[in-house]
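The form predicted on its own is given below as one chain in structure tokens.
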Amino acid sequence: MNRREFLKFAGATSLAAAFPVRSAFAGAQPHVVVVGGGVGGATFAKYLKMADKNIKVTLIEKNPVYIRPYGSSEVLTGHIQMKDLDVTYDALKSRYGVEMLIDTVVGFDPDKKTVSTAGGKSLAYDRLIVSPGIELKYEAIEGYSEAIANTKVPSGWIPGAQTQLLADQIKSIPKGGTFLLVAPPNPYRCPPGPYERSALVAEWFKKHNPTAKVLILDPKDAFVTDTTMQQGWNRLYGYKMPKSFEEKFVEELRKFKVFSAQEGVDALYAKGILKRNSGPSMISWVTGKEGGRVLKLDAANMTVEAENGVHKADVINIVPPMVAGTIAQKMGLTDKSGWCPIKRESFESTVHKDVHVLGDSSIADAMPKSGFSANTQAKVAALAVAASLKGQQPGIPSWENTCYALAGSDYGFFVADVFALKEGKITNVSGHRYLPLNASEAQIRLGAVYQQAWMKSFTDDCFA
């Protein structure tokens, strides 16, 4: 149903639900309803109950088991299985007292402060938290659709059946074949993700199909972790560093006094920071300025048309443009950008009072759309809501983000950031953000160990 029908249905179902009772602040137990049980919603529910166990928290989620997107590209190469992505809500219920409702929200009345579900429930709230993730705009690329993604040209950016389909396709690529990844425009969830996926596929090829190739077609000219990721490609898969990035390496190494003013590009290779690769590269990255923006898919012939020409591949993986999750759109929480504007200090919607939007769907300025961002946003919002329900002023917010990424199973690195409010915007106040370009082999291997350990500890922080 469209937004108008959605809101109309909300009014009808709220009447049909025998006038649900909403708490008043004078003595009654406040009720906070959370829509969406991903990282943002689960973390918020847990940390709000930790902040004040007397607040009633109901989490509405349509799936009884959460399939985590972070780390899901490791399914493609068999490092983990699909079942390893499953996360339960058991601890939220038993340990923290969060009331779980496995259902789908189909109605919303911001004036009466109620939401209604497909199962016939109508819930009144004092605060509503919406953490709906993303929606993939398959149709943004001519010739692409969700039906084609489900059967022939998977995306797999929302983990599920498409992830397994893509894993099966990769393993069936003929000797010397081509895996083609179409990268998305900004903004999108998990900035290092498409490039990590490409690296992990290249690693699988190196072991099982050494003449196969990975081609990335990209509308952008840069991405988060682009220097450290390309350094990994260079060392592991024969990738030749573009001249513009050689110069970027030198500039950064001088900035942190690893290079003197006299040392230049030649020193990158002399000191082993980069390798001079003369043979074929397993990975090719075509940037936007080189014509990498994709215009059209021909699924029948397994070709994509980009600005620089037509490319044929054995497996095509498209990560399409994204917008806020469907429920946020139907609730009228989005603006013309397709994302949800919020008050930065509490992530309260600027559209509807007492409604907060967390995670990928929110417009969070410098913060990337990542699981860690959603987690830290949820913690700040939980403290703000707890304070507000007690009639108190929330504290001064700050946020963090850390993204671990792999260029190979034993080749890890990261981006780590701290954010603060400056002149009404969420601003990056970090210093050095990345693993140093002159990191030792031990530090790089340790980065991969940390990535695997972080995956567990982060999941526990959100759900356990």
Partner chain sequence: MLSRPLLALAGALALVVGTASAAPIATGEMLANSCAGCHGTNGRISNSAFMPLAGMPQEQFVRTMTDFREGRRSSTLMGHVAKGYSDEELKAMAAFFASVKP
Second form
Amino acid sequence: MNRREFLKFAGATSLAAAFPVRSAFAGAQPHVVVVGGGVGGATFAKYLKMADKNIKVTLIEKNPVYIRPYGSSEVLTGHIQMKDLDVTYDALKSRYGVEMLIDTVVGFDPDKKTVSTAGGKSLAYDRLIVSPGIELKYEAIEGYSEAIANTKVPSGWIPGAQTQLLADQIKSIPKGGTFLLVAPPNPYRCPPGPYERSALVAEWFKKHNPTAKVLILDPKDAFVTDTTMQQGWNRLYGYKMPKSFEEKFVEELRKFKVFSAQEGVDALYAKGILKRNSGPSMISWVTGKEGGRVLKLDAANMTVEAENGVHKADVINIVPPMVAGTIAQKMGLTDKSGWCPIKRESFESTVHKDVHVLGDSSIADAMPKSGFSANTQAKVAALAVAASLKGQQPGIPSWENTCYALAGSDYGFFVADVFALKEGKITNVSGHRYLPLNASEAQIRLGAVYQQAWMKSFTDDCFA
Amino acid sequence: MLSRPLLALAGALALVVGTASAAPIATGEMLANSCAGCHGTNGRISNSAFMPLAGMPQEQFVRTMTDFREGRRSSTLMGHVAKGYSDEELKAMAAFFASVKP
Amino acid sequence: MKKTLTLIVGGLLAASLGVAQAADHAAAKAEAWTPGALQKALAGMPKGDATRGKTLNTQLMCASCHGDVGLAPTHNWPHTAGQRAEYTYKMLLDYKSGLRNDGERARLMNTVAAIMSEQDMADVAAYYAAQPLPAPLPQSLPADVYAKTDALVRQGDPTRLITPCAACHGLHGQGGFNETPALAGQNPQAFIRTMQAYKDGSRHNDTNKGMAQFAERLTNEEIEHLAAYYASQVAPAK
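The structure above corresponds to the form predicted on its own; please give the structure of the form predicted together with the partner chain next.
To see the whole picture, the full complex is given below, headed by that same chain.
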């Protein structure tokens, strides 16, 4: 259904639209409708009720149980099971009084301020929050499709049956086989994610299939946490640090006065910052510069054609390019980039008044597309909406992001940012974002403990 | 337990009392909300590797965060986060958490 | 000095990476202490080097929570300053073996202890033992409550088969023999958490329920009073 058909659909349900469901206290009790029960939508609903319990909040979500994407790569190694990813909406209902509607939005009228659902409901809103996550563009890679992703070459970037399929495939890789991961172009959800997934698969191989290999084909030459992640690969999986990154390491260590001006690449190895690996590496990362951009998938023959040649693998995992969640596109909230432009201090859409877009779908400048970003964006928006329903201006915003990442189950690190509004843009105000390259082993091991703790604390802050 | 509006008020009052500088800053509530992803909603968390912040005396919070920020106290991650906040902002966050019943 | 430290950190990191890889999450079930086994373990405690312990206190991130000199910077953590070396050493052994696994907080200690040798443990223990006990907090209990608590500490409660706390922990909470810890000046929140963990069974690394059997018989109110009592105690100089 294209955007025009989608909007027209509102007209087709004219009976419902003419008599939209309003609360008995219409006018007195504002109604805020949230579309999408992921991290952004759930956090928003909870924090808006915390800010003002007299606002009626309805959360429309198509799935009765949320499957959390963060941490879902741990299913691939059997560290957790699919059911461990399930999150219910019970607490939002019982503890905060959020009204849950398990349904799909099929129509939207920004003038009448209504949305209609597949279930035949029409809801009038004072403010509409859209937090639909991402849509995967399977077809952007020739030979790839959602049908192939569901049956043979899974993506699993939105967790579900594909995640389990991928986990099963990894376990059945023949001895010495190859796991090929196709990394996405920027911008995408969970910047360290494809590389963490590669590391966790390598860790599993190390225990169960020690001659198997992980090959990453990438259109990019850099990624968030690329130094600390490669350092982990280097220490754990025999990975040889590329020359350009050795230089990056030296530069950073000098900047933080760990290295003197005289100390160079040799010191990286002499001081145990990196390991000199002579044997074969379990992980290979082919960057864009090296021809890592993927052109074509041949699922029947299990080959991938990249700019640098054809690669055969036993398991292929593709993280395709992505855009804003489908519903945001249909509502006309996206611009030509495929993402949704917003006013920073409230995350209100610059396209439609009284409609806010949260999380991955929004264009949030320096903020990465991550669960943590969506969570703090939702809190900023909740306070802004609560203020605006009282006729007040939004307050001064503040955001954070922390992405913990693992290179192994005892090897944790992170990217951490504090953001503020500077000259109209969301800007990092905290400086250095990564674990220092000379971090002690205790810091690294504790990083992994905190990564695990975060899975619970974060889920609770969003949903409980 | 204090209600959210009361907490916000407590933060705002602390702000008025605690700062002399002219540059406006976010409220304690707004700033403290960013901590909740790890330290629990309103800083309340139990049985976690992350520490609760609810009810932490204001002076303890400010000293802890400035120690992290200036590198006097080692950390995995908190030093990075602390660098993003001014003294005034830390005071406002601290006032918020001090006003929450643990 | 700075350069030396960097070298040590680098060296340690390189040397201990093997340990990190070998560590397995599904650790074998830790065995409880028998009095004999514990006595033997404590008798075999290496001689601690407090100077090296000071360095480890920083490198192993102990200082981040327990402070540079064992004085915890927030109420979330126990003070370790002035603690008996045998107690610190035994805790580190128990964290490493997994015998002490009282909740998610314990994971932080399990994780760090996993990369400590017995010598490291003895050194850190010696460093803390060389520090003075924490300064007392002002006495905050009403006079009658203080008197009742003081009686519990000095005389116990024979009707509930509670022996006097002082019998093991000293008249002023300065600690007793071997692994019996000092309590004077301890952070009351850590004290309460500890006693509750003994009471609910989540902490069970004591020998023959040496502590748990009493914690089980104390009311929550008594535990809170004991926490305030010990926080205000001044132990005699060592």
